Each structure stands twice: as C-alpha cells, then as structure tokens.
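Quick heads-up: it's one chain on its own, the form predicted alone, in structure tokens.
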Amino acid sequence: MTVDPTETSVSEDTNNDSTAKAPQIEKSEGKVATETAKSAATIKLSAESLIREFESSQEKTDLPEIYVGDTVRVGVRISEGNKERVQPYEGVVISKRHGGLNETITVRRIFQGIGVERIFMLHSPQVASIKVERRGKVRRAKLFYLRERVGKATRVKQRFDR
C-alpha cells in the first residue's frame, strides 16, 4: 500500500473545512444554550413566585410578637379518636429559629420537677393559638443556660415596655 499525497491533502482540506465550520456550529449552539438558560430562568422565577404565593397563603396573620424570654401559652390541637381538643402548653420561649413559614419557637416548662421542651412551628395547623402571658427581659438570643438551672434560678425578669 502506497499513500497518495493528493489523498492526504484532500483529508487536510476536509479537516480545515470542518474546523472552519465548527465555530459556526458552536456559535449557534451558544445561542440555543442562551435561549435555554433564559427559558429555564423564566420557569425558575415562576416556580419561585408560585412557592412564595403558596407559603404566604399558608402563613397565619394573627400571631402576636413573640420574643425570646417571653412566657407564652400555646394552644395545641390534640386529636383523640374522632374528637379534637385544644390543650394549653405554658412555658418560657428559650429560642426562635428560621423565618416565614418555617418559623419555630422552643418552649421550656417544668413539669413535676423535670424540664420539658417542645418545639412549635408557629404556622402549623396543630398550633391553635398563642398568647403572650408575660414579657421577659433578657440579653441573649438563646436561653439554653436555663437548662442547667433549677428552681428560682430559672426565673426571667419581667419587661414592662413592650
């Protein structure tokens, strides 16, 4: 087998032609990619707006201003069989987390000498009502130090200006 120099040159010409066409293909693919990105962004924006709209419709509007250190009474819906009742849970708010629809508070109370903490999602249908019994004067965002305290040491000073 002998290699003909004309065939080699033809294949080089073909390679040159294909490389010359390649940038044109890439440019058109770039336009397609840009259009796809724009449509994906439009879909994303509409999905975000749908989620925002749904979350805002699920949020409760009648919640009081709750701060860490406040003593609150949370009415919790409890279903027993086919009956439903509201049971109050009263304690000190030791932390607040998240925001919007996912906002939670941790309420601590002493029951029969044992500290019990419950986390409540404020916008949950299980939470029937929240009432602030007493405002607390604290200088921290989280009151986890109350866990180690016993008896009168767990008291929080009352605040009268809110």
Contents of the next structure:
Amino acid sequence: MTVDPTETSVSEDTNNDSTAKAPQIEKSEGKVATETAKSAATIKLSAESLIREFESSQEKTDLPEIYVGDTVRVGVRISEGNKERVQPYEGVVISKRHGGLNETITVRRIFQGIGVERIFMLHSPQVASIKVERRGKVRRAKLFYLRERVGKATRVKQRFDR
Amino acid sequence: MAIGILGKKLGMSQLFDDKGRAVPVTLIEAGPCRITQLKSKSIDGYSSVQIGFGDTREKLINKPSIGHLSKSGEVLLRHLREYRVEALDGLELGNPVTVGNFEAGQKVDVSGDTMGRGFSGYQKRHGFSRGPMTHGSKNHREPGSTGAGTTPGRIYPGKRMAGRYGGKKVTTRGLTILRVDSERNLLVVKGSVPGKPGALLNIRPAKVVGSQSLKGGSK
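Okay, that is the form predicted alone; can I get the form predicted together with the partner chain now?
Let's see the whole complex now, leading with the same chain.
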C-alpha cells in the first residue's frame, strides 16, 4: 500500500500536537511535515491512486449492502432493436466475487423447474437497479450446496437483524 | 508521419462502454514530453524530432547528455526517442508534447520491453507439450528429439530451445484509445501493452501497412 503524500503530512501534523514534549524534536518533525506538504503539491499521483481514481469514478454509489443468502431483485437493461427496457430478475445470492469495480454476484433462481444462475457485475450500467427483498441467514460464503437441492430444501432461513 | 509520445505503464483496469460491456483497458501516463532536438535534412540528412520524457537528477546522467538537454530546457530528462517526420513546420525546440496530440477513438501502436522471464524452458518459452509426469516416465519437461542422426549430424539453426525469454522490445499494434485525460496526462488504451507497471512505453499513431495503406493511406 502506498500512502497518499497529503495523508502522511496530515498524520505528521497530528503527531506534532500529541507529542509536544521536546521542542527540538517537534521542530524537526514540523520541518518534515512542511516538506512533505510542499512535495505533495508538485509530486504526481502514484500509479495505484490514479487507477483507484479511474475505477472509483465508474463505481455506483447507491448500491445496497448485499450479503450471500439474500433474495434480490435485479433490474436488467435489455435492448431490443432501438428500444430499451428493464427486466426484473429475482433470486438468491449464492456467491459474491471480487471487489470494487469488478464486484459480481451470482443470483440463482428456479425458472420453470430448471435452475438458472446469472452473474451480475454490480457496477455495470446493464444492472439498472438492485433491491434486497429478503435477508437470508446462512453459515457459508458460497451457497453452492443449493444446486443439489430441490423444492423445500432450497429455502434459506430469513434473518431480521440486517 | 506524426510524432508519438513516451509514457509509463500504470496498470490495467476496466471500463464500461456505451453498451455496458466491460472492456479491459491499460492506463498509461504519457508525457508531458519535451522536444529536445530537431534534425533537418540539410544538417543530419533526414528530418526527425527527438523528444524526452521522465525527470531525472544531474547525478544520474553524464555531462554530454546534460549539455544536450540544456539546449531545450532546464529539466533533465531520462529517456529520449526520435520520430521521423516529413517536415519540421510548427515544431520548435523546447516545445511540450502532450497527450493532447491524441484523441479518443484513434488507433495507436504501443511498444515497450516485455516482462523478463530469465532462462526459461521449452514449455514456457515455446509452448512445447509436457511428457507424462508418472507411470515411470522420466521425460517430464524435456524437448524430445532435436533432429535426425548422423545425417545431417548437426542441429539445424533456429531449432527452438530453452534460453532467455522476455525482456525484448515488442510492439502491440492497432490499439484503440478510449479516453484522453489531458489534466492527468493519461491515456486509456483498450487491451494490454508490453511490460510491467512502471515500464517505459512508446506510443505512436498506428502504422497502417499492407493493402489498407494503399487504399486509405497512413495518417
């Protein structure tokens, strides 16, 4: 992890306030702080922070908190010819992968007696909306065991504390 | 021929396009470069533009280089590259070269050094298939036969063998620029480019070759 230069200078300033015992040390620390503050203005952003900035500009900010086991309703943008409409897709979140811009969820539902799993990139513009319908109580991070189950056994217990 | 630009590979990311597809992209911090020398036909026998990129310290470069760089500006530069041009009109010593020369949608060629893989074996370097790992086999990662016997009695030149792999200059051609950020000197290019993050890259407008160059002509 590289630390943003501005952040370091701020933390050093706070250090000065808390450890204001020896005046000599304080002076030297203050010098370092001003120097880093100066360089922060001229220094270019690090590669990592530039990429983070590039990605965070694409991320959605209004996403609800989704846990594995939740039942969610995803509005999927579908374009037919020139028309565009939003189709809902509802099911249980059986897995979450990646983080940040690449975060995906796998949503499983039984459609006409056949299990269907769709993977959604949460930050994709194709995902128009996402709503948590029901919170599930599960003890696993991946609910792949649901694939082997049929009927009543596929139910996920509801939890009310989230 | 247009002038290219030098840059630093920052790393890869992704971008959602207008249809919502996730597109893999490479972020390149390109420039700002400076024109360090103009070569003209009358003096050098050909006309070209030399640009420099990357700050450095006086201690790290030799005195002749300092003398050369001080003709065009005060900041010392680490990397120099030359681009052949037809005419030197509008180009002046010390002028900046920025990402503003490029625009979104433009095709570019990006060259740089590939990741060095050291002394690599047959599988990694040439994609040979592996021998069986079990059932008494001792032929795991060996090359197999390298040629016939007494005739010709030698291995033909160019036989693919183990050796140094990577760390060579490679050009990835025809990449599309998706975004240009003049404020941060960023180029967002679709696809991958040679080298690790931090590697020096040479980005120039795509060279159109073959039958297409006869039709449209290179830009």
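Positions refer to the first chain, counted from 1. Because the structure is predicted, anything quoted here is derived from the model rather than measured. In this text, the rigid core denotes the largest set of C-alpha atoms whose superposition between the two forms falls within 1.5 Å.
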Open item on the list: Please determine whether the C-alpha atom of Leu50 is displaced by 2 Å or more between the two forms following superposition on the rigid core.
Closed with: yes
